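Okay, so here's just one chain, in structure tokens, the form predicted on its own.
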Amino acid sequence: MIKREWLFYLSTLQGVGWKTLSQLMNLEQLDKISERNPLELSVETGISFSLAETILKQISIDSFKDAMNQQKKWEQQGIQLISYFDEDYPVLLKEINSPPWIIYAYGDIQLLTEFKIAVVGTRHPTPYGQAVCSAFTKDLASNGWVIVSGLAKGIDKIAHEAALTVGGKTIAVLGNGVDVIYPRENKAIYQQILQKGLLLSEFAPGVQPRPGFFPQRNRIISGLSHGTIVIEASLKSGSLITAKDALEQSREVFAVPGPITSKESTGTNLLIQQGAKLVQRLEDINNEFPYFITEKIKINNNHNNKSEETLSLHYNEKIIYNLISSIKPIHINHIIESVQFPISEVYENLLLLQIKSLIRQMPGNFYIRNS
């Protein structure tokens, strides 16, 4: 817990980005960092002497407490902090070369454990690209795939909307804080994803978008996913960066072919020339992941077993279970305020529901249903 707290605290300090944080993680006891002088810190971690001075000047008991209080406020808003050391940290994301030390999640974090496929493409799709993206994504989402994209204009937005239209699930990886809506025209789809999906970012809540943040977040889009599908991309498209990241992460890369006369298909057609798998229908994707079908059957069987078990819940268990959503975590205080029985019974019934694997506790005394 100390390592997790200090990991978050250090990430809030001026001058501490992913690279510096990675260097500081070489220290055996992060909470003893203030006992070092700038030269010692520089020698032990490899950061510059001036940066070591800047960091040490900021460290104090008061600033540490402020950071912890800020984290609690975010958790009360429903924004979860997931560190590299937490059980909730996505397994696939740990496998990439530069995994984010901390990710902020706003919505249904259960989606991080499910089968995910990234759908990316140009911000300026042609009518062909729009139609293909919508149809393809609906098929994928209806078939149980969680759709991952970047909530940008164009293909990203269409992919998120298509998934939600058929009752599917989607994750938006942002180049800003999870509580920041960008671009503003995406406000409606942002709200839908918050209610029915998941917003994810390595940038702290409140952080505004910057040009350099978007290429940086692309490695997370591909890193979370079993594969990446590119639908329309010019030769200078950021989607090709995502495809490159996927290849470096040893993930599958798929491309939808387009007309050779279309500028927006030059990038996807080039990917196919370079070895990306050409895809035209859902089966082209599923055939590359035979274990997906097997696991989906297991998940459906487990879901049926859970449904049968909920029928045998006692009265107070049912009341609490019905308060807890599988989409958005609920805080213990809200549960206590919503029921009419003693606090001790609330905790007792929460424990029983966890033993039955119907719910689970999250950091910050939040609870969520197990899918």
Contents of the next structure:
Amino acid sequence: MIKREWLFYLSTLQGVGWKTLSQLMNLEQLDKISERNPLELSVETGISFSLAETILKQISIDSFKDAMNQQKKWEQQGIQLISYFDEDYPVLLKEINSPPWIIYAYGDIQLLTEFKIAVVGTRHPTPYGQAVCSAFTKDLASNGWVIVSGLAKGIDKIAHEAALTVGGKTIAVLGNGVDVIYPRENKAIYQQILQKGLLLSEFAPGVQPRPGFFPQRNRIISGLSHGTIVIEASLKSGSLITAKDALEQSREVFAVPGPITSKESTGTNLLIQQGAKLVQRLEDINNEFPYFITEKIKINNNHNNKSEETLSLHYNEKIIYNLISSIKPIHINHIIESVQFPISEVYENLLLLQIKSLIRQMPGNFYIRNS
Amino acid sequence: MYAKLHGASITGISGNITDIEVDIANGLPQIQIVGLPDSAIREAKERVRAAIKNSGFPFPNKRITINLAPADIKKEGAGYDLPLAVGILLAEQLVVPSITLNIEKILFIGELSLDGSLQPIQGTLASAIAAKKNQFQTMILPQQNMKEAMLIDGINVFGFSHLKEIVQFLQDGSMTEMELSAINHKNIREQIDAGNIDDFADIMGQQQVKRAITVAVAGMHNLLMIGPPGSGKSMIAKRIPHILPRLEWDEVIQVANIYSVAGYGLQLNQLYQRPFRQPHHSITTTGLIGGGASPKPGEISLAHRGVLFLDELTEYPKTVLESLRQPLEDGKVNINRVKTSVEYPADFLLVAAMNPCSCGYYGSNVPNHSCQCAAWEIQRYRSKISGPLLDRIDVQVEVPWVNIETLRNDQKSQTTKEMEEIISKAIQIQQERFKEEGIMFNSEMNSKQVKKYCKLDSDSEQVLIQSFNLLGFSGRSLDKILKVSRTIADINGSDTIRPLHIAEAINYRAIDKKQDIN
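Could you output the structure for the form predicted in complex with the partner chain, given that the previous block was the form predicted on its own?
Expanding to the full complex; the earlier chain stays at the top.
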């Protein structure tokens, strides 16, 4: 217990990051740290002399108390602190090369004990990637998998949303404090995850995002999960870092193939070349985890049976609905050219189909089926 | 020795008749002009002196006093040269007018050269309108300004190129040769021809954009086109003036008058055409709205009764765009200066174009160009157009990029004539409806009139409510959608607003719609 408190206290000090913290962990008696002089500390732990000086200078009873109070405040707010030494600390995460010493959890921490799978990909998905991500995630989530992703825009956001729409569970691992909403446009989904899922971060609450933080949090995304699915990624994508982390942590890596002409699939296709498992359907993933007893919760499985026979569409609606694919968006000009009735009626039917949430409009007057 | 005659000056876009009194008395030779003349008029005495001398008359070496009345209105411009010169000649009795002429009923305007020849002036039409209002029978002016003045019925216009000819005319009381060649204003109207116009048939594909434009023009709804570079927004905009109904004769006069005052002269073959103004985005507020030390009409007034096209709307300085708000509402603009306050008409159709984002390709299907903008960049780009300004733009339409196959293949494309027919029918319906409301178009309805004329049946009500929830419109979109639905119903010849009209109107709120920006 003392060790946990000291761990947290030291992590709040200036100049202490993951690496310094691991070096300080080597000390015999952590709580006696202030009795050492900088030279001793530097020799015993291997940190530089100047750093040892800075750390020792900051240590005082007052600042210790402040840190404890701060922690209490966070806990009142609902943000829990889980240290490496706690029982709640996810087992899988402990196995990785550089486990975070402290994670902050905001939301339902029960999710940490369940079977988790990471869904990652580009911030600029194509409609194909959007459709595939949504479909895969819904299948996985309704099968009992907890979906882990990074709350970035693009694939991450779609994955979280898809998991929540079928009533599944999802964990978002952030590159900033758990109480910081980034990017701003994900505010709505952030709040949903807070209510129904879990937000996780190794950065203290209030910490603003920095470019360097995101690759760092990727190791947690893959580390938490039994496997990682890459939906779409270009060659420079951060998702490839997550995939590499997953391999180093000896976790499964799955990749969704894409057209070789699509820039956003070059990364995933490369992963497949290098031996990642190509996935086409849910079973491809489940087969890799024989020990994962598919709980078959089937929480909310009515999302997939929207065959048009059951939809009772008007004749004209049906014509237009059949023109619209679920993968490649169609422009309104093409719809107008393909049907025989006046433009106003095309608009009417498109709106009615939208109201029935069978299709949605995309920027630039394109239409696509809701998957 | 005293003479009295009339000239005119321009304030804003209207002419003011000025009484000019000339008195010549013995004394030290000098010319004194009183009655708030500006510097151009004060300089006139030098031009007048030289012009009289070079026309072969002796200039009186006496004390000349000239009074411009009413004395409290500031008089501007070089148009007083001619009446001053004629006044001096009359007062000195170097010219004795024929008894058939009533000098009091003649309006003189024109600028003089030192050699006595006449130079054209700006704002002739405004003077002619004022002349008619004040029951003048005759105008004497530079020959180049003659056609302009002839647009006004009931005034005999005589154009001359030299002061000597005017003296001759005043003495004879008639124009023997020139009378024959003088063009009657009826002939002028016949000379006016539409000429070559750009046709909408040149625009391939883009059916839904043409439809949106038909709707916008039929109800005089301001229009915003959003599309990637090269999608044809400017090409489309240039064709819009020709689908507007032809100008009525009094509108022709209004428009020609503004151009005359602004110094653009008169182009007869374009008289009936709606103005099309396309100011560059480096324009200043004064350039757009009008003004200056001696106020001149701005681009919005030059676009009066026509189209003001603002290409690359987001590139205009914010203050310039915001200055459009009041004229868009009132159809006119007031310019206030310390000594003057002028009003310029500015009743125009605003057509604007912009890209969907700063790189230009957001949501477009242009091959090899995918949008790289972050969500916040798109938001920031769009927020350059303020909410209140967007409020005044009823129809927002996305213009897609058209591929080469469509450009080459599309054989049948809607022509300007076809669109014009649809529009004129819809306008007739509106004029019938608004006979007693004092407005002409659906876009001018206030919220009370919207309630009265945009009634929905229960089906339409249902569609409206559902789509508001679905698409996340703001409340301010409601009236716009209803007004545009009314126009669409008029185009389709329907008395009631039906769900399909609502659906189409909703589609013309491209920027308001809640769309996920990924």
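Positions refer to the first chain, counted from 1. Take the two forms, superpose them, and find the largest set of C-alpha atoms that agree within 1.5 Å; that set is the rigid core. All values reported here derive from a predicted model rather than from experimental measurement.
Pro363 is among the residues whose C-alpha shifts by 2 Å or more between these two forms once the rigid core is aligned. Positional change of Leu353 between these two forms reaches 2 Å or more at the C-alpha, relative to the superposed core. Remark: with the core as the superposition reference, the CA shift of Leu27 between these two forms stays below 2 Å.
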